[in-house]
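In the form predicted on its own, a lone chain appears below as structure tokens.
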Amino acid sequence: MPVLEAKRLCKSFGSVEVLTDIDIAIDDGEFLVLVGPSGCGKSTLLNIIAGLEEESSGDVLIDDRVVNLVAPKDRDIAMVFQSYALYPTMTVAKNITFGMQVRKVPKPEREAALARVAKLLDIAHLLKRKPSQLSGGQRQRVAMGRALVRKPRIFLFDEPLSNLDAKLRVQMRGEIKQLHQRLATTIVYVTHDQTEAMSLATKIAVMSGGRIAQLGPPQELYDRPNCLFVADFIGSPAMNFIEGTIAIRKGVPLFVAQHETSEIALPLDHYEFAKGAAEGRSVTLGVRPEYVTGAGTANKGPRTIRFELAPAIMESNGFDQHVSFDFCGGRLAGRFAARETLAIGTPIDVHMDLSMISLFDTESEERL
């Protein structure tokens, strides 16, 4: 039985519909990440789950009980906000235990819970300080501690790392991951950062325009995106897209595109078509940059095609080189070994592994 469910959930602000027919089911111990661009409705959905916002229609269920009319304090949830929302005049210890004090939890129980959470989050040395005396990462730990002290059924995180610098964000991401592994609790987490989503989630819901574009395990969304939006949003660097058509030659389906004055024909006999390979259909081929490589790192299997292309843009991160080429009227990005000798404008052998490509209908943008 799912711990949390949203059934045909809709939300409108006046005439503006911000959520449409949201259906989600989360099992005990799962880490669900709601990810998408700004304005897609992910924070609104989280607020409805929390009871901070009222749905226009549909139901929210916790442990198979409809909680639409249940107050936030009675839903057995705890929320960590983007802004930390700490009381500036209270010490860390008081911030963490204040909610328990309001609920008249006995002092010995409050102190035991505080000690447990302080040890878990490594903030015992900060308990006498006030929020103004803490760094961003320390404030985030305190905000998490205030949620953890309650031992709720579900944790809700609303972009908790967006105010931190890049290095601290990576560190805190690891700590949240470890926390989930240790406590095995159920988490719903909102972010616009797809790298954050991929590294934390057991299940991802990619949202677009108030709808769920795709829901599933991170690797499934990465390997088999069900539409162009998900394919483009998930992955860094982003997936390459090449416009072309389907041709059937000698019974073999091919992806055909025009590169400068030459025709490019890529075999698709290995591709699992869900909706058939219709002759002349306009399609978009997607290939991840890690499957576009140089001679030194290429997978030279039966699905690998070689081109001679000249680098147009090169960027290095020390570990590898991100290289872009002009290809079939657009840009083709690849990942090359850090010590592979490359020069702008000098043609090199480029190997494209077709074993993990995706094909999308150009008109509907759905996966074929």
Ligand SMILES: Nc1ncnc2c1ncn2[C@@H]1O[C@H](COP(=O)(O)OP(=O)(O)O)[C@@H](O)[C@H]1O
Second form
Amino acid sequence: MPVLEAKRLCKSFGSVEVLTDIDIAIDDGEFLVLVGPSGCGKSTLLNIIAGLEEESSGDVLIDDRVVNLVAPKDRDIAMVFQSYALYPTMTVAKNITFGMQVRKVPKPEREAALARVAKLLDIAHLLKRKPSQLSGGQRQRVAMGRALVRKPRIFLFDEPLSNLDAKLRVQMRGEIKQLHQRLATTIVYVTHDQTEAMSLATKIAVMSGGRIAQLGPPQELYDRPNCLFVADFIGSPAMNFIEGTIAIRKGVPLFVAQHETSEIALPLDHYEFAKGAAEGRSVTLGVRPEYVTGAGTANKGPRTIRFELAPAIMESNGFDQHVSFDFCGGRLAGRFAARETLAIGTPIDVHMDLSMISLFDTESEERL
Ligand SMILES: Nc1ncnc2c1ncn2[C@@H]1O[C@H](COP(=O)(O)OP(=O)(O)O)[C@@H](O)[C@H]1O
Ligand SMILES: [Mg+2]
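Structure of the form predicted in complex with this ligand, please, following the form predicted on its own?
Next comes the full complex, this chain leading.
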């Protein structure tokens, strides 16, 4: 039985529809990340789950019970916002326990909960301070502490790390992940950052324009994106896209594209077409940069094709080099070993492993 479900949820503000037919079901202990560009409806969806915003149609269910008419405080949910919304005049301890005090939780119970959370988040030494005396990361922890004292059925997080600098964000990400493992609790987490989504989620819902483009485990979205939007949104550096057509020669389906004056034909006999290979169809071939490599790193399996190309752009990060080539009228990015000697304009062997490609219908943008 799912802990949380959204069924055909729609939301309009006035005449503008911002959520369309949202269907989600998550199990106990799952970490669902809602990810998508700014304005795609993530916060609105989270607020509807929390009961802070009313749906226009559809249902929210918690433990199989429709909660559309249940007040936020009675939904057994705790929420952490991007702006931590701490009370500036209260100490950390008071910020964490204030909600319990309002709900008339007896003092010994409040103190036990505070001690538990302080230990969990490693903030015991900060309890007497005011928010202004804390760093960004510490404030973030206090905001989480306020949600954690409640042991709710579901935690909701709305971009909780957006106000932190890059290094702290990565550190807090690790802590949230550890927290999830330790508490074995159910979390719905909103972010616009696909790296954060990939590293935290047990399940990701990629949202675009108020709809869910794809819902599934991170690796499935990465390996088998069901549309161009998801393919492009997930993964950094981004997937390469090459425009071409499908041809069938001697019974073998091929991806055919024009590179400068010559034709390039890539065999697709291994590709699992969802609806069969339609000859003559305009398609977009997607290949991730890690499958475009040099002599030193190339996986020279049976699906690997070799081209001779000259680097147009090179960027090193110490660990590897991101190298771009002009290819079939567009750009092709690959990842090369840091110590491979390359020069702009000097042709080299580029190996493309076709075993993990994705094909999309250029017009509908759906996976083929
Ligand atoms: N209270 C509101 N009234 C009118 N439009 C709103 C309101 N809240 C959000 N929107 C609009 O709904 C869309 C989705 O917003 P939001 O859920 O905040 O997106 P996200 O969190 O993904 O950035 C946006 O176009 C936003 O302008
Ligand atoms: Mg938002």
